[in-house]
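Take a look at this single chain in structure tokens; it is the form predicted alone.
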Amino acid sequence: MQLETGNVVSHDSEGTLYRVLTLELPNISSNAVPGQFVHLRVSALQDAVLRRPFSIYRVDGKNLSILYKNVGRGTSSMCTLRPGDAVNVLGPLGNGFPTAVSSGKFPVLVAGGYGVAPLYFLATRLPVKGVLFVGGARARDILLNDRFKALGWNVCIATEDGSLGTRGRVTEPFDAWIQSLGGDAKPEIFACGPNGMLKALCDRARQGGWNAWISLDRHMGCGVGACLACIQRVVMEGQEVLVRVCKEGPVFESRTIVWEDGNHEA
């Protein structure tokens, strides 16, 4: 973990609702692992005590990029950043995805909305190309599919309104793909998105006997495990315990996660 101040290299639109902020952060970039995140201090918010957490979307040498949506005071202030502006960043934080695939397994990435960001970073590091299933409410919520294709990944898209790809939730094309493989399906799943999607994938992984690595989305006040705002119940060594998503996560193996209904994927 480093505290580093970096200059804005570029700040570009990604579709109609999202932006990509690239910062020169040589120390953080050199230590970043897919699935980790950074905490940014938004200098325009003088009254804001807490930093804002963002998944790491891309690392290119000494530059690090995040993908974000303008949804509140913090991100609205970030939209004003220009090349050359200085930004204070804490990171990399948390534990990320494994960057290897188990022997004989096929990598499958599943993303909801801009949960696709850390999975793109992962796709650049995995030694085996696989398939990405990405879902959103509408076409404008589908991001980076061309970038994944350029890396050599197959991309399957689902939108709830049917404006792009399959109509429905992202689990529908995933289920159809699994069924098309018959008994030969040997996926290793890496997922990031809303809780409902993640739990559905955990259920499928349990039923299929597959490994699944799940990036949980929780409110992270401090990012370093001190404020206890992101507590999650998991199973470790046969016992249910409380862990901090920002510190022990955000990535967990699916069988360890205890969901709100009291069931875990053991």
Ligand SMILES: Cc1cc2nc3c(=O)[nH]c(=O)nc-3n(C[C@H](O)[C@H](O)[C@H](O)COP(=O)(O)OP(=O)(O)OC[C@H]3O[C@@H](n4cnc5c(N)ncnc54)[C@H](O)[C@@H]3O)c2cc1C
The other form holds:
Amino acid sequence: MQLETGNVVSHDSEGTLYRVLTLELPNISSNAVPGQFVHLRVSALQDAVLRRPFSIYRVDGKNLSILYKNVGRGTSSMCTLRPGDAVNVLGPLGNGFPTAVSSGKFPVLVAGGYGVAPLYFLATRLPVKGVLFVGGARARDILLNDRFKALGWNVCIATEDGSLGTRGRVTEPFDAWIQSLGGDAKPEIFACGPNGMLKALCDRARQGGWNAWISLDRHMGCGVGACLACIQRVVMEGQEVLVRVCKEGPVFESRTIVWEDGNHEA
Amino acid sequence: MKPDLRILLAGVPMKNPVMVASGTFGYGPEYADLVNLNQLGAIVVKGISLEPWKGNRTPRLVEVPGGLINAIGLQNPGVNGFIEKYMPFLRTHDVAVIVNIWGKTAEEYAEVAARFDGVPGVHALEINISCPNIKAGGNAFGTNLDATRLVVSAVRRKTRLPIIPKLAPNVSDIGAFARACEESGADAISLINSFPAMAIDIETRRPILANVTGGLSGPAIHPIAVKLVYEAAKAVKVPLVAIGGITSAREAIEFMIAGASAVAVGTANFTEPLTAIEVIRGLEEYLCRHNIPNVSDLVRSLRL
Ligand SMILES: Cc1cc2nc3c(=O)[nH]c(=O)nc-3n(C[C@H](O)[C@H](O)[C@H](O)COP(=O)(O)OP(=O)(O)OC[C@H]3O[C@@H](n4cnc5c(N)ncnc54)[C@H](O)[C@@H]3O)c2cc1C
Ligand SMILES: Cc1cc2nc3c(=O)[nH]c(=O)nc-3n(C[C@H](O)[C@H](O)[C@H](O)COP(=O)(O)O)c2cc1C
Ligand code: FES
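The structure above corresponds to the form predicted alone; please provide the structure of the form predicted in complex with this ligand.
Full complex below, order starting with the chain above.
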């Protein structure tokens, strides 16, 4: 974990809703693993006391990219960043996804929204190729599918309005695919997206006896484990304990998660 | 001439008067990759209670203009958990360690204090009688003069460590609370804790924090804290530790002029983890520029 100030290398739109911000951050880049995140100081927002957390989307040599959507004050002022501007970044933070798949298992990525970002980074690092299920409300919410295909991954898309791929939730093509394999399905699931999607996957993983590594999104203060803003209830060694999403997470094995109403933010 | 930044606060020697505030710096290891802990005046750790405590539900924190509102609810591993898990780490450092303590009753406060008495590496206790985020104890003690006296004197009887009660800002006469602490045996007084506050999501009409209300911290409370430090300094002789909205040396210097012997950086650690180090550097630079040989000469130096 370190603090590093890097210049904007490029800043381009990705589809109609998202942007890719690439920063020159040699130190953070060289240590980053998929599923980890960075905590970014939005310099244009002088009065903002909190940094903003973003999953690491790509690492190319000394360049690190994030993929983000303008949803509020911080992300909207990030949109004005131009090549050459300096950005202060804290990272890489948290524990990422495992980057090995146990033998006989087949990697399955499930993404919603910006969830494709950490999963793309993961896809570039996994030794085996598999399938990506990606869901969203409309066609414009579906990102990066061509990039996953270019890496050699199969892509299954679901949109709620049916404007791209199958109509409905992403769990529907996922379930259909599992069924088509009969009892032989041995997926190792990696997921990032809205809580409802993650919980649905967790239920399936529990039933099927599969591992599902999920990345949680929690409002954060410090990002380094100091403030206890980001806690999650998990079961460890038979005991319910509170862990910090920024430090022990954001990636957890889904069956350790204790889902409860008060913990849902998305 | 290099100014002397060293201070002796409540009998505790410190390299400089700049600490990190309770709850904003964990127990030390969290920021150790980024901040050289040995450069700090002191580390004030997150509030510790007798038994482990789970704290509030999430969301526990929300950013607002000029600061943030938190309702962590004092989650902590309890006295034994803290001593086992974090004291070995803290002892390997050359920095004063101040343990922030809290309880649900005066007896509990005193019991926690007693457990820390004689624990190697613990230099002083900060008594949190001002947390806005728990129902029993906390702010309920810090906004009532009799309860303040009760807690501080109960703690005083149970420990030989220097004790530093931490005052709530939401009282009508801060001087009276500071005096009550001084009379009950406080060695120093810290102020302020976060200010009771609330934020509502206007779309859902629901409170943003799961705890409904929380405590406001950050730049927004700094001028409030300056005034309270100024008033407390008029009321008591014991040294004051000023807390509230420090983001640079400027606010720290302002606090010292108003009457503080030391300061603590809180929320700004989240924004810029190196804030405390920057404050130390800026303070030294200021003393040089103004030809002030000793940092203590700045304390209570307000010109009216
Ligand atoms: C581990 C992690 C990884 C993330 N990765 C990405 C990513 O790759 N791409 C992306 O677009 N977004 C990502 N997010 C969400 C992103 O952090 C928020 O969209 C962003 O903080 C919104 O900031 P804002 O100021 O524009 O929004 P505002 O709503 O104005 O923010 C107000 C406050 O709420 C916090 N906040 C708001 N929404 C979220 C949220 N969904 N999660 C956490 N905090 C939030 C902000 O950080 C800020 O403190 C991630 C969140 C986490 C926790
Ligand atoms: C997330 C958070 C947790 C805190 N936890 C504690 C605590 O456990 N005990 C305590 O006495 N004060 C606690 N505080 C209060 C701070 O120590 C400090 O008094 C307050 O935040 C004002 O300073 P600031 O404006 O520099 O943040 C906490 C503050 C924050 C933001
Ligand atoms: S964000 Fe501070 S502990 Fe996780």
